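To begin, one chain is listed below as structure tokens, in the form predicted on its own.
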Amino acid sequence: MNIDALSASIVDGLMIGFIYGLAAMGLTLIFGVMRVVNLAHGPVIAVGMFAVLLLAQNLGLNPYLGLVIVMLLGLATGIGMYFIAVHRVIDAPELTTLLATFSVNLMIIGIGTVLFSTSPRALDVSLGSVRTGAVTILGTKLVADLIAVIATVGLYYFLYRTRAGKSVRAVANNRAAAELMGINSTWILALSFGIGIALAMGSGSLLATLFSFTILSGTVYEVKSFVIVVLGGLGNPVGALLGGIVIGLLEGLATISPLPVGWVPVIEFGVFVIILLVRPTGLFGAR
């Protein structure tokens, strides 16, 4: 095997893991949260890479400029889609909320292929390279890394070192008892919604500056999401971080195998089974 080509194949699979982590974030953190698998998260990515696309041709924003307006956008449409689809179903069985999160599913993919059909987008961004050896690495994956690994100290700090962010670990971890102390868990639980829809439009942004795109695009990410959900632990958002790394590194390893391109989800849902069947709590996960 060429060492230069498993070099560089090693480190693309892990560079496209953080951003992968990233998305996975949200899904987790809405998970651990509020004990909600959200089906609206491929589309809500896809929202994400689209209205960083609208704010730079419309608007003339730099992407990484425009990456911070969509999480904010995203904090706020994620605090409106938990009022509105997820909150009266909240103590539902969990069919319940599934099929509420798939409607926004499906409301959000019928939206966006009207106004944007399934025609293949691309944002036009270059930084530059950089070379090491003989690996090559693109100056827009450096950045995304880089802002995936800032939202993920951010998200650990804002969980562990702020007022609000005590409030979502209490309700997560019984929000009876944390009503009792006085913590509105209404609207703690909207604040995590939204915060777990701005990671996800973010990491939306985030990918629509190193590949092409469609509304349909969310889905690919949205089940990966779920590998690595499983893969980092339930609920766990640094797992979810590793978990993605782990996920990008089988992918960049697969590109050199003699197996087709093809076989690269059939690995990684081998590996979603696998961890279902020995460590349910994922790899990452408490014991």
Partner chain sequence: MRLLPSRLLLLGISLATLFGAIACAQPSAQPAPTPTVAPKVATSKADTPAARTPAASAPTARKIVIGFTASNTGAQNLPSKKQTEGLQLWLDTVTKAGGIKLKDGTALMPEMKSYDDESKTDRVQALYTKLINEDKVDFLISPYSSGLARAAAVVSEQNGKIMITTGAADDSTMEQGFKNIYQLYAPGSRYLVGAIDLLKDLDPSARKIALIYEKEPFSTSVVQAAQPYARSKGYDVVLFEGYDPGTTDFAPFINKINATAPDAIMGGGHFPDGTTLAKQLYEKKVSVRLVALLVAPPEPTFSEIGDAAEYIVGPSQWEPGVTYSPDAAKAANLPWYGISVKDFVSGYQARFNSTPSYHSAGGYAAGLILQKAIEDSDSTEPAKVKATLDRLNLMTFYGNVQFSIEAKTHGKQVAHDMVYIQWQKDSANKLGTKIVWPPAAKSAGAQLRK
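Given the form predicted on its own above, produce the structure of the same protein in the form predicted in complex with its partner chain.
Only one chain is given; partner chains and other molecules are left out.
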């Protein structure tokens, strides 16, 4: 194996890993708080992609400024989505919430296809690149990574240092007890869902600055997010970031290994199933 390719791929894997982690964070947060696997996760990411594209193309907004607006939009959308599709069935068996969020998936894709067609779009952002030896680091990826780290730290701070965040954890831990303590659990659940969707849409915006996309592109990240979330421990936001990095590195290394590239997903999903069977709390799960 070529040492240049190895070092370059480790760096590339790390770089994309942070972004994968961010993409999975919303999914894991929502699961952690309310045991709902959000099957609309992928389409929501795609909505984030198109939202930032529209802001950039119609209002000439810088994509990174657009990101902030997209996340605020995501918060509102998520809260709305919670009350429309999830609240009524929050205590029903898993299948019900899976199907409820899947129906939202269908609706988003349905509307999205009509509005944007499945034609691929790209956001032309360039922040130059740094090159040392065989390793090239793109400005856009670096910024995206930085934002992913900020988002993770921000989420961590929110959950552990603010009252609202602690209420989220309390509701996640024991909803009835939280109600008994005067915490409006419905609102907290809606808020958590909103934050989860905001994170998903935000990650979509960042992905849009890196790769071209269609309204269906979210699916790829949704499935990858499942893998990452399981790796990091379902419901563990910091685990999601770590899981993302592991997957990024795994992809990077598997790609330059002598194994044909086509086998990378076999390894990826194989790892996913094995982790689920052997250690369902994830590699970094505390419990």
